[in-house]
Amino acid sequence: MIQIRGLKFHYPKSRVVLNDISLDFSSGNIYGLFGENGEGKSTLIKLMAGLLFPKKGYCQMSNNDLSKRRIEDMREVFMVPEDFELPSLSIHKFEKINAPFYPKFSQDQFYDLIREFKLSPQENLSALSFGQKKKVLIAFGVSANTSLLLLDEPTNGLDIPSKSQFRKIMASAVDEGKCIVISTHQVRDLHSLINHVVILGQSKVVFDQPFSSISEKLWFGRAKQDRQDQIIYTEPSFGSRAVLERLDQEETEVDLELLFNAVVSNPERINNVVKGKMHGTVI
């Protein structure tokens, strides 16, 4: 659905963002875009937003050029952004202004998540915090139904019972028409969500792996002592859990944190385990 092949960004007068990107993205799936602070994540989505223009590559959406911001490409398109303005006017008001824009949107569907996100369609928006204010855009995103929806720290300003809902609410979001990228550094609120992990470092796509191939090669838990040669990555901040190559044991949950640490710290040997070209290397 998303193809994105040689993509090269930089800001005037400043380091190269992002270099040689290559990424394909998926209908059916939701997408943890994760990276440190400064790799490139919020460009990326802007790029496949048509908000930024590729200095050299593209980004197209069914082969359509996303930077050309034809019409037609925008109304499949939805973001969500780390930091916005929103106009004083009602819940209520937002939604009839913005909907026609959106051949997709559900009414229904958008005030059943503002009732959920304990909301009333007659609040204005200039009175709303920080938070709130993110949970109309994210039920106005899931509500508009485009086939690519993009959430830029979609959990930022969120308290902790909102992030689980959020979770929730993005899980029966997606389907096989839908594809759903979420950016973010805090990865463990995408605990349990995502099924694809995507990881910049250095300007350049480190990691690139669905969850059914982590869960297949790695390993993730307190390595025993006659497995020590098998231990990938290890943090003793983490209770002394570990990343290890999985071969025979049975299958862990994916330790997301765990498995963004390692790949930072060696993407070359994980990559290697998961993509099957090593084995008994220790780190």
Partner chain sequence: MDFDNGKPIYLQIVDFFYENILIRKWQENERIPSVREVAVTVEVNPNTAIRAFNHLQEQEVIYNKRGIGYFVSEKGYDTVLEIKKKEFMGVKLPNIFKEMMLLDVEFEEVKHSYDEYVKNVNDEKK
Given for the second form:
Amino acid sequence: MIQIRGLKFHYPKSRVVLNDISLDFSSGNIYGLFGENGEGKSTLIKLMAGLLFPKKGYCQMSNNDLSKRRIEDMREVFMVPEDFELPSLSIHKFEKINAPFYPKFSQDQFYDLIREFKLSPQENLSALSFGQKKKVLIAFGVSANTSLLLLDEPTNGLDIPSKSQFRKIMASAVDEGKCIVISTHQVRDLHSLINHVVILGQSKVVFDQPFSSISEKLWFGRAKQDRQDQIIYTEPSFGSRAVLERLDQEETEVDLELLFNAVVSNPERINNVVKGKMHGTVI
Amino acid sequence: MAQSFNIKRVSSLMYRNLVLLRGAIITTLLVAGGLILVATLLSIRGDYVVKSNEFIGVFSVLFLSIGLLFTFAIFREMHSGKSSYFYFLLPVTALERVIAAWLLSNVIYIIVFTFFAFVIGQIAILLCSFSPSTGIHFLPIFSETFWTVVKFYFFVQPAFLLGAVVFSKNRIGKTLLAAIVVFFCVFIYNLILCFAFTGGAFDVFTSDPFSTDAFDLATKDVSGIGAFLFSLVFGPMMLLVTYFRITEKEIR
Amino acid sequence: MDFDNGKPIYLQIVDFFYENILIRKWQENERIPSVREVAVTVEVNPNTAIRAFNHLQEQEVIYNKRGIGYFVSEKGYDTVLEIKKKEFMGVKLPNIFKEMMLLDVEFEEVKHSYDEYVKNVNDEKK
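Let's see the other form, the form predicted in complex with its partner chain, since the form predicted on its own is already up.
Let us now look at the entire complex, which starts with that chain.
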């Protein structure tokens, strides 16, 4: 659904934030976009929302550049930014002035979500905490039923029960026609939701794999003595967990945090394993 | 294929702008209403009648200044870093954004503010009619000066619309400054032209009665056509430039 | 649902189904929650839930009525019992035996505490 090819971006008079990015996003999936701070996660999200324009390459939705901001495409995109301000209006009024622009917006869904988040339509946005405002925006974005929903650090500012509500809502929001992209550095909050991992590092895509390939090729856990030589990455502390080549072992749950650290420390090695290139062919 | 211009989206956008600015609009109207009321009451004092030149003074000052403030207020959302994302995310084309802003801050504003000022002035007259010396009469608002002021606003306001989009900080000041600079440039250009035509003899206008006649004639004809062409081209051109500025605008 | 780090989430969902069937919360031929409902309850990607449903269908524990939903199979309970028994004998017991050897626990000791446990449970039932 979204196609990014050779994309390069830098802010005016600033270093290159994204360089030669090529990615595909398709519907029915929840993508996790990871990267250390300043690696361009938010920038990529904004490029996908048509709010920034690539310096080179393109970012397209069904073969149209998103930077053109065509009405057909903008209707199908919603973004919840990391930091934002909302006007001083009641939740109800906020919905009333913004919903008409989104043809697939569902009022029932919006007010259900508002209730689920323990808010009331009459409450004024200016009286809400940042986390609550974020919930309103998330509820709006989900109810707008756009085919692309972009969430930048959505769990920042949410308390623990709200994080759980958030996961439930995301689990219910994704369907065949929807593609959700969540950028975050709080890997733990979302690992059960995501089914495709994209990791940015040094202005490039260093990892881009579906969960199914990761769990097929990699094994996460405490390595036994006889498997020490298959360790791809291990945490430098006592009795710690490691990433190994799975080979014929039982499938394990993907440990996103471990995977992230493994990729950041040595992207080439882990990519070779997941992409099925023979171990040790590169001398 | 969806249209790039849809009147329903334009009206939704205008409604959205009004709701977002409703606090400021109400306050401004209250203040303006108070000022108009007081000014009208003062002008009734003495001769028991509101003369058109008395009313138009306070009207044009308020009409122009509030109009400009309103123009800039409409685009405030797109310059604040934390709210601009929503404005640009909205599935509305740049054309619709320009048209909505123009309709609201120009056509609709002119009609609504005129009506508002008229009603307030009329209320002042009615209030005074309790005293027997003031006869009930209609407020003489539609004078020649009124139309000049409205025409001026109608044609010059798009420049401020552009200023409201182009500049992100001190927008009003910068726009006014830009307007003054443009004015001076045109002025100096004219001076140069005059100098070239008359060979430096500026006194041609004052000394020779024939030249004075010619100059008066030229002013009448040429500036009439000039003003017409200017107003025909200037406003739409400003709107067009505004359109391109919005199309190219990225957020930070 | 709290996820145990090692086991794939879809298998943990399968276990959750097995448990509900074993404690007879879900009877044979009874309708069970949909993929979406399960995904929302346990806060996982619906694709993960689908994988769990597919696994259960392959094991013939549940079946799908088109357009209506998923149901526990006629022999659902027996199948689950068999699967879990096999898992207990094949995986859990050897682990216990291993630990027994390590801690030098005699089989007689274990039998004794087992008998006691059964007795207690039966007493409570009365």
